[in-house]
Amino acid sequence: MAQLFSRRATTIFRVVLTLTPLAAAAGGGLTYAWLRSDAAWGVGKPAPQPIPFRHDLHAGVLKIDCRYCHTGAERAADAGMPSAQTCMTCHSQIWAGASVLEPLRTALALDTPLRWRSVSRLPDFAYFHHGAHVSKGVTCATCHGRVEEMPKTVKARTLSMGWCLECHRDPGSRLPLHTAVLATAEKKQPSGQAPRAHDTSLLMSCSTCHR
């Protein structure tokens, strides 16, 4: 019987039944990379805003407190964003006629919202309260980054699943003030009585997150 076949096409059949599997395995490895990367969860990418705030003045120059503008960090989920009122307390006497804020006088005059845009938010499906946080010893610079240094504000984490779970797993370690608080309730153990260690198990849950 006749080859049906040349030996060359022979080779190449053979070399493409090679390469195949590993062609899809190492573009599904590049997509799992990427998925993961900083660049794929925006981070260092800022947001455009209706005025062109700078965290780096304000927070950093100015020495402004971050409670001012988000006014509900403390003791609520949602941090807040700064109204129009509290904008103009200072502007009205400074910058008071600078065309950069037409859009936060426009605002008052209307009696509407600043649309400002976050750069940090998470998805619908994923809870998070930021009172529950802060008062656990989270500082502003764990998930937002060194804000006071920034001239245009970006994402400073990917805020992933993953991420989030790092810290819950062991938030002695991350947080200083909560280890700080730690510390003092070990020292204050009875002598020969081991420390409580302490529980994460409500940290890990998913319905602690997902409600």
Contents of the next structure:
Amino acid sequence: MAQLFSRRATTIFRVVLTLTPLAAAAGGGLTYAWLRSDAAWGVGKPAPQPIPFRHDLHAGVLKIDCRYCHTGAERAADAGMPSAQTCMTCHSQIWAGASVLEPLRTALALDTPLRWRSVSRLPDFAYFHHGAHVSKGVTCATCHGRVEEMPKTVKARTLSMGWCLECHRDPGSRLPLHTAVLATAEKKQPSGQAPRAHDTSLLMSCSTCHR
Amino acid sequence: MRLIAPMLALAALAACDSGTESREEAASTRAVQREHTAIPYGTASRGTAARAAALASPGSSATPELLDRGRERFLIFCSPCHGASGRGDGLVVSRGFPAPPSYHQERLRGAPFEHIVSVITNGTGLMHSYADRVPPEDRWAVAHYVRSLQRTEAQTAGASE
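Beyond the form predicted on its own, can we have the form predicted in complex with its partner chain?
Below, the chain from earlier opens the complete complex, with every other chain and molecule after it.
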């Protein structure tokens, strides 16, 4: 009976034996890197919107305050999306007949909500509260980037759990307490009293964000 | 044969959902602002009495806190059209919005607080209502701030004459 394996087979077998674990390790490493990359979290990717709304024009050029449209950001859990009525305070006069604003008029006529697409929605098992952060002086740009320069709204940070915890571990060093975005947030503290030390153990406990 | 069980387990794992799946469809319906849905005839919504009480005048004494709050709210909600000084020269007006009247004309300088509060609450002419975004207590703060704008303007005008 002829030999089943040639001499070369031994070499090939050895090469495959060493390469397989190497490839597996590299694959694992790549997956790990990809899951941690910005792209995997959709950073910088715009969502298709019913109206081509532009923050760079409204918040940048026209300098409309974020809270004109996202009214809940200071006190509520949700920052809130502007209703059709809010857009109409200006667009009943400006660009009134424009076809890009058709969804706006439809929403108003039928009394239905405008369905904006979110780029930053968290999964349902995670809890977030805007008021708790904004009233402590965390600026919108810390988490959303420079929205007033975006022609299309995109995510600027991963908003992953690791990213949240990076700040929660030591919020004091990251907070611009002296240049608080909202002057009133500081004024509410009785004068002469040092800002409340953040209870880090509470900020790091699972049930703060998973409730 | 012994491989089949681990293979099946792998296949089952592959079917698992990831936490980072895209969720656009769920967007913002929970964030729609609606404070103006009509309530059934003969009923009152919760907090009606509290809102009515907050709409009543807090008196003509403006504390510094009230003015600060009014200034902040004014800059957010009114200055795009009325301008930071109330002359009706906001940035939106420069892009074609019909210019609102200046606060510093005779008629508006003489208007009572209640008039400004009612304009915020109900709107007037081309100006829409801001009741959904400026709560009653803030309307008085804004009215007081508008009054203080008028006073400073009148003083500087008087000084330059």
